[in-house]
Amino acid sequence: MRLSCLQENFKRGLDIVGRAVATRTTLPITQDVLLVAEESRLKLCATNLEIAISCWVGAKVEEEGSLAIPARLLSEFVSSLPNDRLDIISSGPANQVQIKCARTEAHISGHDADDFPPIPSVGDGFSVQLDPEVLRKAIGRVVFAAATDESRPVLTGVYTEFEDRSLTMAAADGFRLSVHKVALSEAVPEKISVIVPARAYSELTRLLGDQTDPVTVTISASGTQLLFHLNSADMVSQIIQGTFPNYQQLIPKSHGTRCVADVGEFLRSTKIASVFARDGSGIVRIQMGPSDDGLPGKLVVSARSEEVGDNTGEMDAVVDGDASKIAFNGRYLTDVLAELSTGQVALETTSPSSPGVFRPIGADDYTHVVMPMFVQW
């Protein structure tokens, strides 16, 4: 193998696909990234085994081949290197690799091409080409409610459904549920659905970057790998296998009270009382008030710790229904409203004891559900 390319071009390509590094694996090659040179490119590939990235960087070839070199050490010498040419040189039986830049030289040993995990190809199944900024918005009003705990893997992941003209995801933890739905520029010719490990839909919103062009989704014929074609780069996934929780029927269909309250005003009231919140399981109390006399409603936010003390914050909001009290774990809330960052949002419950609604006010395409939390009022 030996080529060349820009040192800016290198690092740029090392840290697209280093995302998908595995960090702690029994499998020690896949704590490298794979090169291959081909054509007038070279190819990087790096893979955890949930997921496999690859990208491409522009380069002059002068003979092709393909080695494997430990990830953390290219990208930290790389990184270090000045905006110049790199030359990679790579030759014999050895499995070394030589990078030169400016005056700087680097002898790195490598592993067999053969050795590595080969990247999955998807080749033909469904397919659909999804807007990047509205594929983006869908994943980030999600993805935060999918479970972290192994123990249920397929709430790891994040509900997928295309039918028709629109796409639905899902996520849910036990605790909480998002469902966001997305209105597509054309029909698919028939309805599927995947469950998409979480992490993956992180990975690839980081990948999204500056994209602007579509965003070529493929699922496998087999229904067990998913790619995600970029300009630069693709993304396959592995997909879980498993039944998603019937999501529709943890959405309550009936409320008793409904707040409408401005999303900046209700974040920056929670944050306040998720300080006070932390020595008190985290718990944040909400009450409502319906408006009295001409008088605009309340939204009371609060929360107490008999060792730090006690907060309050109060503000306008307009309350349909009884007044009504109950309480979340703070940071279920501050990631719900962050999420939805401007505007304005309502809040829906029937009791205490019962599931809150959240729902952003003009638009909906996406609903957050939360299970409330006991306190003695």
Contents of the next structure:
Amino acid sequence: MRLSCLQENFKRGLDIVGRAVATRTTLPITQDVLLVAEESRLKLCATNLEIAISCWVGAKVEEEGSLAIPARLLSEFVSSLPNDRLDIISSGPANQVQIKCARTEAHISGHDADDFPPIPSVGDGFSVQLDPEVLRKAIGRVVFAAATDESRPVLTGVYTEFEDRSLTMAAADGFRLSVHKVALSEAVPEKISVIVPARAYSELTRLLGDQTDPVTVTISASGTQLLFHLNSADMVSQIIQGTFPNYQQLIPKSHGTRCVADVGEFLRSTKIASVFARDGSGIVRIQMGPSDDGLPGKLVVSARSEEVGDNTGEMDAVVDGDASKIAFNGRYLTDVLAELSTGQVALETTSPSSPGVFRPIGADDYTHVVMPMFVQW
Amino acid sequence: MTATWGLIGNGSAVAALRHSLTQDRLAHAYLLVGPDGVGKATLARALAQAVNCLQPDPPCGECTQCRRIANGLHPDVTVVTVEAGKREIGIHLIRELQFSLSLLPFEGRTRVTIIHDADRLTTEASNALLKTLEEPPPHVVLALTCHDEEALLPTIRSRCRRVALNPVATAELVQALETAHGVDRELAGTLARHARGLPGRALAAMADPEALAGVSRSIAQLRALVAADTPQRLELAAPLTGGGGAAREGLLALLRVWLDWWRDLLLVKTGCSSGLVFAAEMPNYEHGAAALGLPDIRRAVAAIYGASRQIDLNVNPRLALDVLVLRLPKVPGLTPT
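Can you switch from the form predicted on its own and show the form predicted in complex with its partner chain instead?
To see the whole picture, the full complex is given below, headed by that same chain.
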């Protein structure tokens, strides 16, 4: 292998694939990044066996070849170099690479490229084009609801279903559920559903950056891998096997009270209440009162704890149905409200012990269900 | 790779697995039981190759899948073992494993998890594993190995298909060493007799030129001990211990040699001197058989067994060995061979 490229480009490439480098050590070679010199570019790959990221860097290749190099060492070394021409040569001892930049030179020991896990290729299967803005929003609205505790692997993933002209994403951690629907520009040939690790989607958002060109999503025919083709890189994600809970059942079909309020105000009141709820298990209480004698309806957000004290915040709201109260974990409230960020939100409840449903006003693409907390009022 | 799956002996165990494989009736969890060095790890690895091999008669040992598994580079084959410096397999390793098992295979057809020394699983780790053993995700095969089956939770045993591996006949081991590993007949015979039917031990001794010399040294130490008086014995025993965990393993190997020596003596005493491990010691055995009665020999064997067991259970090696050397009967006049 013999090639030259710019330090800046090489570093950018390493940063992109670096997030897929393994941190656990079941297979030591996954802590390496694979360099492949081909035609007129240098391909960088890394995988943690859950996701694999490949990206290409423009390079002048004099001799093709490939080698796996410890990722951490390589990126620490390269990022400290000046922005100049970088020469990468492996001609000396086996599996060793020489890197020269300006007046600095290093020899790094690597591993045989054949020992690197093969980056899955998702050739067959079907593809859909997605607008990156739509994809970013969909991911943002569901990933935070996925479980972080790995004891139930299925819940650490995001249920992703392509059917006809729609894409549905759903995530749940046992206490809350997020469902977001996206319209596709073209119909998919058949219904297919997979569970994608939430971490893969988080990495995808990061890779998307400010890309505006459409993203191509390809699902392998065997349904075992998902490929996202971006401008800067390709990301392949493994799929979690298992059955996702039937989330449709968890969304209440009816409601007794429906309260529409401004998201910004609601979020601010919730954040304030969370301060007081901190040592009271995070309990934030919500009371909804319908309009009465010409007075507008109101939404009251409060919290109290024995040690700290208490607070009450009040805002105008349109409340249909009976007066009602319910308590939630403050963090779950701030998570969903922060994600909605602007406009108005509807909160639908039936009783203090049944789940509350959040829906943005003016769009029927998003549903968020939160389990209430049991409190003595 | 041939029909033996790279295993020396235990043809019936391999045949049973082959049959299950061709009938597509593999169990999702296997428990490979047998003494250390009998081939449990080899068989577990061959099983991983067999369920991922690309050739018609798996495992071929040649295809990319087989080679990656043999070199420990296959992303779908996870080996869980006692971490360096620990004596047990903790629950965190099982939790990590369970998450990786929920992902579909990365490059092969089947995810295979090999848990070595499953008898070293902590109770928490064992219990955490139960659910996975009972209904693992499809595309997953688990292989547990252990030498002390009784140390496993009964709930683990009942969830696995048991495959017992037994020590291999000396003649079979000699032949395998000669044909498959190109060892000359005489050396093969010595290695096979010393290995006591455990191919792993014979192969390790073959790879380590120091091993046979070590055995001779161990026998010389034993001869010196039994010839000596009490105070001298303690002096002779002192250098044999010390040095932490590695020394513990070394000491157990030493006691195995001593045990074999006394077993030989017992055979000579009872008049069946055909299956001796250390045939060159014959003059000493005859001398010992004349000097000692059967009860003396039996006590010596019991003492060595007891010491091995105590050391395995974490008794201070120095103390265990001191007690042992004082219990061995005195036989003066043994000659170096």
